[in-house]
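Have a look below at one chain only, the form predicted on its own, in C-alpha cells format.
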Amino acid sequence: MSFKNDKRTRILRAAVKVFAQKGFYNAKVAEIAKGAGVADGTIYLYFKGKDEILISIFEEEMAKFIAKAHAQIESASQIDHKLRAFIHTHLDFVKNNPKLAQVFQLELRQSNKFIKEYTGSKLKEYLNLIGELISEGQRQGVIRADIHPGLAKRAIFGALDEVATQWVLLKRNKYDLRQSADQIADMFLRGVTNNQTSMKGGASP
C-alpha cells in the first residue's frame, strides 16, 4: 500500500468512528482529520467533503462484502444453501462491524447527496447477486418460475436492511442476528421453492 493510499484509508477508518459517534450531520471534517492523524486540509486532497467520504466508505465496504459473499456462495452446492449463505453473510457482516453498521443503517440515510445522486455500482452489484441466485434456482427448477427475480432480490434486501437497522437501534441486545438470518432464509425459501420439503431443518451450509 502506498503512503498516499494509506492516508486515504486512515481517513475512511477515522470517518467511520466519527460518523458512528457524532452522527453524520454533527461530524466535523476536523474531527475526522484528527482521528486519521492528518491536517484538516489533507482531507480535501482526497475528498470534496463529508458526503463523498460517506459514499466512499459505502462503496469500498460493499466491495469487501460482495467478495466475501461470492466466496461463501461458491462454497455451497445447492441453491437453497447459497441463498442461506448470502443471508448469513450479510447479517454476520453487520454483527462483526457494529460501527460500520451504524453508519450504513442510520447515517447513510442522512446524506442528501447519497439519496439523490448515488449512482455507484456496488448496490446494483449486491442486488444483482441475489437476482442471479433466484434465476439460477429457477433454471434448476428449485424456485418457482412465477417469482420475479427483481422483486425477490428487493424483498430479501428489504428484510435484511430492516433487521440490521433494528439491531443497531436497539443497541444490539435484542436480536440474535444468526437466528434472524435462519428465520429470514426459512420464510423466504418456503415461499419461493417448488419442493418445500427440502428446506426443512434450517441448517446453515
Second form
There are 4 protein chains.
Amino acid sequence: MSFKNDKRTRILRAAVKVFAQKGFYNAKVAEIAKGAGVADGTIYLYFKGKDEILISIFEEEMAKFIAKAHAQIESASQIDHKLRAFIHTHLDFVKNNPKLAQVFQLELRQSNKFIKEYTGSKLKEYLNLIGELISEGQRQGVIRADIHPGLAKRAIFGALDEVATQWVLLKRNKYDLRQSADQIADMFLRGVTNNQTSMKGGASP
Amino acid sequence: MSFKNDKRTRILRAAVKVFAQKGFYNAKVAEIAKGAGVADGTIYLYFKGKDEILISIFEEEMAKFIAKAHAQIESASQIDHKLRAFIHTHLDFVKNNPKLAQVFQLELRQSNKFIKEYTGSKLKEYLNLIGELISEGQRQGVIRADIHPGLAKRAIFGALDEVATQWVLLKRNKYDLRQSADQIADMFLRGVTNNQTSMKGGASP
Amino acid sequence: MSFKNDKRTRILRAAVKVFAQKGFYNAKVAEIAKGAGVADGTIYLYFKGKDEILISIFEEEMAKFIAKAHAQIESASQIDHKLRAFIHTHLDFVKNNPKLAQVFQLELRQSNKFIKEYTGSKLKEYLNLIGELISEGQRQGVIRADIHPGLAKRAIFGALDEVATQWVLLKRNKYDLRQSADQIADMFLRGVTNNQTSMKGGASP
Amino acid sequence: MSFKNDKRTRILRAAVKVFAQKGFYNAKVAEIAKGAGVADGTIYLYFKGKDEILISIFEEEMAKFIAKAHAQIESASQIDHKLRAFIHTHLDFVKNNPKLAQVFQLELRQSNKFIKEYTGSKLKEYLNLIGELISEGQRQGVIRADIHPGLAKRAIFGALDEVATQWVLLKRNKYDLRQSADQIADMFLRGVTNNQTSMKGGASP
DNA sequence: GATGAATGAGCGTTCATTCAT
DNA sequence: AATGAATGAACGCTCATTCAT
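Could I have the structure of this protein in the form predicted in complex with the DNA, to go alongside the form predicted on its own above?
Entire complex below, previous chain first.
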C-alpha cells in the first residue's frame, strides 16, 4: 500500500528469514512465498529463480552496507584510522545482523550461481573501498609503496571473512568481535612482529 | 593387489576428478563409481555418502599437506622465515594442485555437511600450525605478546584462502602466486605501513 | 477503427503465427497477446481460453474455405469433375496456406478440447460437401448405390488429410500436391485396379 | 519372476490402461508406476520419459500387428483379396483392441514428440505393407501402372485411420466396422463410380 | 566384499486464467 | 472494454541411497 515494491521487499525479507533458518538448499520457494504473503508464482515476477533471490539479498544489503562503510571511513581523518574504521564496520555488521551474516557467510556460498556466475558489482565495490584506502595511503606515503592494493584488499577481506564465518558458526562466540577488529587492524597496520626489531636483520642482535 | 584399500583410493581419485570437473552438486555418485571402476553400491562400503567422499578427500589430502607444511616450517630457523615458508607452502599447493584446489576452494563449501557439521581434525590441525608459530614467536619475543594466536591463525588463513579462491576462480591468473605469498608474508610480519613512521603520531612529521 | 472486431481479428492472426511457429503447447497466450498488441487479459474478452482460439481459427478459416470449395464444386458440371475439383481445392489450400495447414494438420490435434469436445459445425459441413457429392452422384446413377456416403466422405477426407499431414511434416516436399490430387481423385473414382478386368473373377482368365 | 522384462511389460500394460482412461496429458507417471507395481523412478530405468512410454507402446504393438497383418495378407492369393484382408485386419484390430485403439487414434497424436520427432520404423513398415501390395499388383498388371504406391499407401492408410478415429470417438458406434472394411476395400479397388460407365464420357448416355 | 537394479522423496517453475482497477 | 499484476495448481524427473543376491 504505502510502499512501492512492497511485495519485492516482503519477499526478500521473508527469504532472509527462511534462508537463515533452513539453509539455502532446504529453503522452499513456497515457504518464502508464504512468509511474504504472496503466491508462489508471484516470486517469479520479481526474481528469476531461487538463486536470484539470494543474490539480490546480497546486492541490496551490500549497497546499504557499502554506503555505511563509506561514511565510517570518511569520518576518520587518517588512513590507519580509516582502515580501522572499515574493519570495525565490517565486523559490527556481522555482529548486529546475525541473520544476514548467516546468509552472507554460509548460505550464499552454497549457491553455485553465486560462486561461479556472480557478476554483480557490489562485492567488487566493497573490496575497492579497501583497495582505495591502500592506494590513498601509498600516495600519502603512509603505506609502503610495494604493497599491491589488489592483493591487500583480498588479504584483508579474507581475514575478516574468515573471522566472520567462525563467529557465525560458533553460535556461542568465544571472542569479542570488537576486540578482534582491533587486533586485525593492528596486524595489518603494524604486522604481528615487534617493530623495534628489524625482521630483515633477524631476531638476534 | 598391491595396495590395501585399492578401491577406496580409486574412488577418491575418481571423485576429485569428477568434483573438479562438474562441481559437487552436479557430480553424480554413479559417475564417480564408473571412474573408479566399481559398482555404485560399492562406494557405500567405503563412505557413508557423497559428502563423506568430499570430506575424506579433504582430510586425507590435508594430512599429506600438513606433513609437508610442517617439514617446510621446520626447515626454517627463524619465526618470520617459518611463517613465510608456511605461506609459500600454502599457495604453492594451490598452484601445483589445480584440481584439488578447485575442490578445496569451491566445491567443499557447497557441502552443507562440511560447512555445518565438519568435525574432522585436519583443518584445526592445519590452523594450529600457524597458531603455534605465533605462540612460539611470542615466547621468543619476536611476535608481539598482545597478538591472539587463535585470531591470528584465522586471519592469516583467511587471507590465504581468499587469495587462493580468487586464483582458482580466475582461471587465467593475473598475479603470480609466489609473489603474492611474499607480499602476504610481509603484510602480516611488518604490516602495511611504513614502520619508521609511528602511526600513532600520524603520517606528517 | 475501420474494422469491427479489430482486436479479435488481430488476436486470431497473431495466434496462427505463434501456433505455427511454436506449436500449440509451446505457444504462450502472452505471446499471442503481444503479437496482437493487446493485453493478456483482453484475449479472454474474446475467447474462453487457449483452445478456443485454436478452434476459432479452425471454424473461421473453414467457413471461408467451405465457401471456396463450394464454389469450385459448383463450377464443375459432372460429379466426377466436382469431386476432382473438391480434392484439388483441398490440397491447393494446404499448399497455399502453409501456416494454416501446419495449424490444421498438426497443432489442432494436440488440443484435447478439439479432439474430444469439438462440437463446431464446420468440419461436419465440410465433410458433407463430399457426402452430398456422393449422394448426388448416386441419384444420377453415376456412383454406385451401395456406397455409403457417410463412410465415403470419411474415407476421402481421411486420404486427403493424411496426404496433407505428410506434406506439412516433410517440409521439403517430395511430391507435387497437384499431381497427388489427380491421383487421389482417380483412385476414388476408378479404383486402383484395371477396370477392364473383373476383380471378382480374379486377375487370371 | 517368470518373465524377463517383467517390469517393463507391466509398465507398458499399465500405461495403456491409464492413457486410455485419462488421456496422455492427464496421465500421471506416478499413476502408471502404481498400476505397474513399481516405484516412480523405476519407469525411468526402462523409458526416457512419458513420451517414450507412449511411443514404445506404439512400436511394440505395431510390431505384433504388422506380423499379423502380414500373415493375413499372405493367406490370400490374389492382390485384391490381399488388400481386402489388410483392410479388414486393420479395422478388426481397432474393433478388438479398444484401449489400444484409443491410444493409437487419439492419445498418440497429442504427443509432440511422436508427431514431430518420431523416427521409429514401425509406421513406415506398416505403410509399406500396403505400398508393396500395390507394387506387386502393378507387376501382375492387376493394378494400374500409373498409381503411385507411395501415395496410394498414404491414401488407403488415411482412409482407414480416419474411419478408425471416428469409430473410437463415437463410443456408441453407429456403423459396423466389418461392413465399413468391405466398403473401403471396394472403394479403393473399384472406385466409387459405376465401372460400366466411362467417366470420361460423362454420366449421361 | 561386491553388485547394480530398484527405490521414492522431493520441489522449482510455468503459464493459463482471473479480477481489481 | 481493457489492462496486466497476481494467482496457484500441477508434476515429471533426478539421483543418492539401499539391499537382495
